[in-house]
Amino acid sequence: MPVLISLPDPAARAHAARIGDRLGIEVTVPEIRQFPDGELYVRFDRDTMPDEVAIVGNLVHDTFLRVAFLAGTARDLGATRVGLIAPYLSYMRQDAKFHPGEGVTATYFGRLVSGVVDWMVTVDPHLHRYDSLKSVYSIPTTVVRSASSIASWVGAEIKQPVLVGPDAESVQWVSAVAEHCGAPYVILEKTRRGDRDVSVSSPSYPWNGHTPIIIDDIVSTGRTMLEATKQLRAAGSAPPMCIAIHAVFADALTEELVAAGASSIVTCNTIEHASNRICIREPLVDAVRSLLS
């Protein structure tokens, strides 16, 4: 019987519990602590591991080392295949050299992760200049789509929605949600001059009582959603609802969005946050089931 190894943070434990409960798989939480000099100590409260294990948790900050040490320890205890379930996949933003001297960290990170696990499942990674994760990762990867979960939420909560993509790269998520819920959509144009300096084009759409739903994959600084909200309100729309797949929230944002005219912001639960309203458990469980069966 496979075992799920949860990273000890609350978000990872929640994901592991949801997946484990749904699939009837044991979840174990290892001991991870730091030595006085800051180095990591890992230990499982068991002497052996089954052939198949999967580590559950997002790769953020220093988490990669935790995953690497857990994967190595699990192999020492008997695991022959170690997978990674990372609902949010970090280090996908820097996917090209924009200025002289820069590093393409997406590919460096992909090589690191591919060296410590045998397969990976993630939810809607930030694929902008790559057609698929095969361009970055050398291991088998499964991409879980949140579109059906978002569409179900929109259908249950919003009357007469019109979906809005704030930039060209958002069309992949917006069009998929539109297909699932049968709503019209419009895509705006964005100009980015810096991490917190963006502008968004004014929409041309006959609102006719429709509620705009701004959809993007990541809300980090929130500048894109903020500017899109301002343009929609200036064009005479109803207060838009904002939806993001991954709640990174590098900046405080909710109050600014509401002040700009948005009704609220909701996110999928790939990253634990107070804005989580959309659960991606079922598509995630389906993907994991096919790999562990």
Given for the second form:
2 protein chains.
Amino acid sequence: MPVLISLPDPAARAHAARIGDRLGIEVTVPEIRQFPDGELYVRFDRDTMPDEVAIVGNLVHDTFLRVAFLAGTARDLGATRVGLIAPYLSYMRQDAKFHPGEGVTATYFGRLVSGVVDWMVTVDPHLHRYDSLKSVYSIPTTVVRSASSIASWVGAEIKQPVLVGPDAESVQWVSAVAEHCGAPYVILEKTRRGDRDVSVSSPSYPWNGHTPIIIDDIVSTGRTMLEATKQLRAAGSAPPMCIAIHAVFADALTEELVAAGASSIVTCNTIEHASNRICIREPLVDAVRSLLS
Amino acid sequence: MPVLISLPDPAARAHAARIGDRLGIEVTVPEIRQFPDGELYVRFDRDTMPDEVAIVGNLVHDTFLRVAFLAGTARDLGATRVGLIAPYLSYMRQDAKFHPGEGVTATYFGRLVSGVVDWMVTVDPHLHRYDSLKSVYSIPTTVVRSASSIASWVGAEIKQPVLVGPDAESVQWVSAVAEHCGAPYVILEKTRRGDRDVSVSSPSYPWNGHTPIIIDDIVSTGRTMLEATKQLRAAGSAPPMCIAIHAVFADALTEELVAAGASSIVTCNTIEHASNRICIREPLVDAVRSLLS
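Taking the form predicted alone as the starting point, write out the structure of the form predicted in complex with another copy of the chain.
Every chain and every other molecule in the complex is listed next, the one we just looked at coming first.
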């Protein structure tokens, strides 16, 4: 019987508990602490592991070493196949060399993770210049789509939606949601001048009577959402609702978006945030079921 | 002509500058910054790299990803062999499973580093249960010894030294320094009950007229140095001088040691700290010369 290994943060534990409950498999939460000098210590509350285990949690910031150490420990305790269930997959945005001398961290990170676990499941990775995770991950990967979860939420909450993609990259998310809920959609054009400096073209806006739903995969600084909101309002739209799959929030955002004329922001629960409203656990469970059975 | 890649911290830059100066090779300091969400960005101020490069800096705390990304970028820019010059080698202390379910992070970390660079130079790694770095690193490694640098410093500063090892693990460092400076030495016995809770046996102390020099490879919390100081003073010694190779300081230490009866604490400059007095750059240069020539 496989075992799920949850990272100790509340979001990972909630995902692991749901998956474990649905699939009827045990969840174990390892002890992870730091020695006085900052080095990590990991320990499981058991001395053996079954052949199949999967680590649940996001590889954000400095989590990579934790996952590498948990995978190593699980193998020492008997696991022969270690998977990773990472609802949000980090390091997918630096996917090309934009300036001379730059590192393409997406490929280096993919190589590191592929050296540590045997398979990976993630929700809607930021695939922009790469067609597929195969370009950066040498292990088998499964991509869970949030589109049906988002479409269900939109269908239940919004009467006459028009979906809006803030830039060309967003068309994949917006069109998928549109297909699920049968709503029209429009894609804006974006110019990025820096991490926090973007502008979005003014669209023609023939959607009076509709509620615009801006959809993007990632909100980080929120500049893209903010510019799209401003342009829609300038074009005469009703207050847009903003939906992002991954709440990679770096700055406080909701107040600014509302001040710019949005009604609110809603995200999927791939990264824990106060704006989480759309649950992606059921499609995640389905993907894990087929990998752990 | 090889290139040295320095991590951006002042200690790494000082080591790289000296090595580059002595070997007549260029030092480049990459830009490393964080995106708003915490992900790392790396960039070199050049668009090509020679076949041979070496990264200079310690893999402490969260530095592993930085080194992995710099190595990846250097390879993308043309490097075919990437070395690592890490004066202090972290993750060498969890070198066995002391309790059921524990991870042996020394081996996992060694595997990660061995997957990222092609060779490594370090100063006196904490080899305790492993005989050699070959047990944990699959790449060629060179160990630089600090004993002659420490012995020179002791010879110049202390008139009639007796070297003291605070525990059985320290005999390798103490005996090597003793051999270089022709001083007598004694090894104490230590009992460790926790990260910050250790006691050291009371030695017989027939060294009146000598200045005791307590030598250990790592001071972290300083408990071991503190207990050894107390026991020596209780046994009637003159105020001991404390020498550590690696200043992995987690707690403020000097005041406490002096309060316990030590004269002061002195460290090698493998990790930057106010107590650095003993320079290990010349043996480091010699080791790197033979690897990069």
